[in-house]
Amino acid sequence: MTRRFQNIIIGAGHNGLACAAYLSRAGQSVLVLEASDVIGGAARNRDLAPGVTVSPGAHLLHAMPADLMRELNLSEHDLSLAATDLNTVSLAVNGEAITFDGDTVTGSAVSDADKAAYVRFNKDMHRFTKALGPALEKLAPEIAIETWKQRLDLMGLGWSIRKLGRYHMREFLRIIGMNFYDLLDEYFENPQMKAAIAMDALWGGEWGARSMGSVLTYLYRMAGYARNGDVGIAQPKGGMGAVSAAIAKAAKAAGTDIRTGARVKQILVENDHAVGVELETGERIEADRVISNADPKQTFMKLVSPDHLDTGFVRQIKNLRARGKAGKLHLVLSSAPKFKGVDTVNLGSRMIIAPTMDEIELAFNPSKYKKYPTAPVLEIIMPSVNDESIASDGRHLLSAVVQYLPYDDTPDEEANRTAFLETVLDQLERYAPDIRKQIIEAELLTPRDIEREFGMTGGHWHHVELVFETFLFNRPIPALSRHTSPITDLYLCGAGCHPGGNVMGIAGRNAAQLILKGGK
């Protein structure tokens, strides 16, 4: 046995490192063991080619709170912004790009009656997220009435819902489990426009625009926006591992220890309380408590024995959704690309590649059945426009989320994935015609690759998939929505908890505070 602490966190990505942070300010010892030989998870930085640095999972920052980059004093340790408030660029073939810039939206094809339905369709949903928001910064209610703390909890949510006022509540609670085709077919005629924001309530996730619940997901992508402090999509300075790194400074400035290539083979648990860990080398070390910033599988399922569980327990984190759909692409390019439609202003922006949503649909369908798509949507950034960092000798780094892949576990994988590639490039061209000429580097992440790379089991960066049986008091199923488990002196802090992924950090936060209360 080596020294012992008071909490044992398993995995340096942002949760972790913010859920450490948080407990070594309020003065309790911390280690953070990551199986890595580098921090962040799937915010993380790594180099693609000499003198290019990629972002190779996490993509862009929008949900962060602000008070928690305050809290942890995050510019103080070196995390600045290189481009905030991005604007959000649908292209199209024919080069009549549609864009958004705040509350309004601009293009040939957009009709005056679409840009004004567009400031009404944004209204309402702030609106919404305005409702819906606050109970995705904090702990899920427990649905349960024993205490007056449960029962003003459950209050609090209602009220929230109640004091948009009659006619909004009841809209609120119309739209609420709609999918998000129908409800943009009620504010908009333009097809891209509406293939663009419906894209906001998909990416990362296992559905479609037609999909029940996509609206939940929209307004659940729009609280981020709600809660940054007016930061919009931002892209920060060094690429998404500089958020880890300023985290992880601000968890060591505190006393939190941090270990990188300590892979955790097990949680030790005696008389149903985790009483420490147990490293592949074989070393164990002691802890008052063990915090998991792995997915629930890999938590329950490899890090603790089955028979410290019940059965159902086991079957019910078994059959948790959590396949990805989502890929990444990196290209090193010669020089800027030039995209149809698109400026030299306008390509540091967020750039859309989804002309309707019927089309979205038809890439969707062929992933539910393994199989890949022939028109995939994208969602695409130049981050060294922003950030020279990013690529030197005047190259440029193109960066792209690629919906929807299948988890691909099959003998042809890799040929799959070669073969897939083309099909992204081929999409690539038909709104960047010289692209080609350029790349001097490739890569393509299907979901595997995603789980290979950072550990999440299905290469879901959500950890478990984000829908309505797995959202708010449910997540990642109702026995460990608080972050609390079968096991005493065992939590989770990772994506897969309320209120779900994305980089923001709430989920370690909230781990972090109800330890410091109790566990309760």
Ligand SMILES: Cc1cc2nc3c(=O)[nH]c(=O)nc-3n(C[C@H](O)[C@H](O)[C@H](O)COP(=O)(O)OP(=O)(O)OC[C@H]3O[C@@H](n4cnc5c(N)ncnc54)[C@H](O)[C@@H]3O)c2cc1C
Contents of the next structure:
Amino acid sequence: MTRRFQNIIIGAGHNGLACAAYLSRAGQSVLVLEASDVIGGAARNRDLAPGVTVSPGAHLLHAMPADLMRELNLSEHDLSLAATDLNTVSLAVNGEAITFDGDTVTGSAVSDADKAAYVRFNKDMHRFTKALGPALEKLAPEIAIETWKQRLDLMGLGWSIRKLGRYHMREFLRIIGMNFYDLLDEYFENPQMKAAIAMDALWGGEWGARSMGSVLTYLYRMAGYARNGDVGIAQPKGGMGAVSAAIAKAAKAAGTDIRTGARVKQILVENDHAVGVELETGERIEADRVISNADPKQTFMKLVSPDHLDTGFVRQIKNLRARGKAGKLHLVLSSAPKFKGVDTVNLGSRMIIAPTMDEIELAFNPSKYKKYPTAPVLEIIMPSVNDESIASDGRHLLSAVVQYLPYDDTPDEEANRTAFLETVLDQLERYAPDIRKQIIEAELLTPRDIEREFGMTGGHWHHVELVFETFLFNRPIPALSRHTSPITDLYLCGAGCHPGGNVMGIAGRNAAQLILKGGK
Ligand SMILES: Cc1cc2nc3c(=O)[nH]c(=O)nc-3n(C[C@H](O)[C@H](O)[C@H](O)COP(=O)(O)OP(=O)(O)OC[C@H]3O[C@@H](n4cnc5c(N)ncnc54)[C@H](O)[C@@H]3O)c2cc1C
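Return the structure block for the form predicted together with this ligand; the form predicted on its own was the one displayed.
Every chain and every other molecule in the complex is listed next, the one we just looked at coming first.
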């Protein structure tokens, strides 16, 4: 008979593992059940070719709180960073690259006015991030104001905005619902510079610079930099899988059991209480509570029988937007590529292909109609430049997030993927003319491939779209905003919860802390 646990966590994504680590450290028994043979969810490693390790999902670490890394002793569990504070370089076809390094922006086409505006812009955004940031680390405040605690939580958010002072508070309230396109036009002249900054509001989502609320998602990104202890945009040694491996080690050291290759088929519910799970093999395991790291759609539309949920709730879950638009390109190269305007130092930085904000919109538009863009937007890194363990024998790995791809479930999916790979390589070639000759191996993952590999509904890296209407107490829906659910003893702990996606472990930590306080 299988041992009974206090907690079963469905999924060994980094959030599930973080949740497990915090619960185990508090003395609770925890069993993590992972469908895949590998832990880490979208923060994992695998071999792309013999001697070449790829991070097929997330490839950069920029949002994990420094205190979480300290609390879980991740450095003692073998996590180290191969590179920190990466510059961002916006590539140009004519070689006029623009480099962002802290508050400094350089490039022959960047005016003095834009250089000064960038300092001012960063100062303003840091100020607003400071006001919003704390709310993105704690449990979402409740809007049902019935107790003093609820009142104080909500007042805390209001107070941090009020503290901005009259002028900046008004400015914050003016811009927070705005689209980033218009805001960037208020600050800058250079179109390429605006596009590079804009993309930091857009990676991973189904939205463009002109979409309402894109200022908010930029501040969301900035809040990650503010809490990560000055590591900026970092590259973990050995790949992003090393982050999940370190969290798993912390959890195991505290007593967590982790089983891979163990797909949960259903969550067992009796008298409106979660009482355990049934695996695909038919094995049933009991627990005091079940915590799902799977996305909300999967949790409530596949793992829980609709008989246990009311129709209004099911309708809201069904209508949640989970249409991932990010794909991933991986190239094994015979030698280091040459990008126009990029020196060997910046080859290890983050490189962006996004010539103008209008071209971002043009790349986004076809995906709305299930079509592929002709000039995709890319975030490129060369992990093997900063970390020799990534590729052996002088080879290099190129890893790129590719926006905006449709979720292709047509009969032509395979042919479309092959054709689109050529489109992406054509785009790269404009910036690195010899790159095709260096390719030994190429892989392109579409959102549908991402769904297959990581189990994320729609291949969406935030599990549920991260927009104004799914923020804070509305994430993913009001009834699920504080990790609890309509089924007693069933909790959520993944990216679909507040505060959202990216590799940061906050949802996992918050879920554990709530449970340790009695689940309220
Ligand atoms: C292509 C791509 C690029 C990205 N780039 C970055 C980046 O550079 N930086 C960054 O910070 N973020 C990035 N992200 C986002 C980030 O990876 C995710 O937001 C984050 O990993 C989500 O973590 P999670 O633990 O909440 O969920 P997941 O990683 O989705 O983990 C959920 C786990 O649950 C398991 N599971 C699901 N269903 C079941 C079941 N029925 N039974 C058992 N197990 C189950 C899954 O197999 C998975 O392991 C990227 C994502 C993608 C896809």
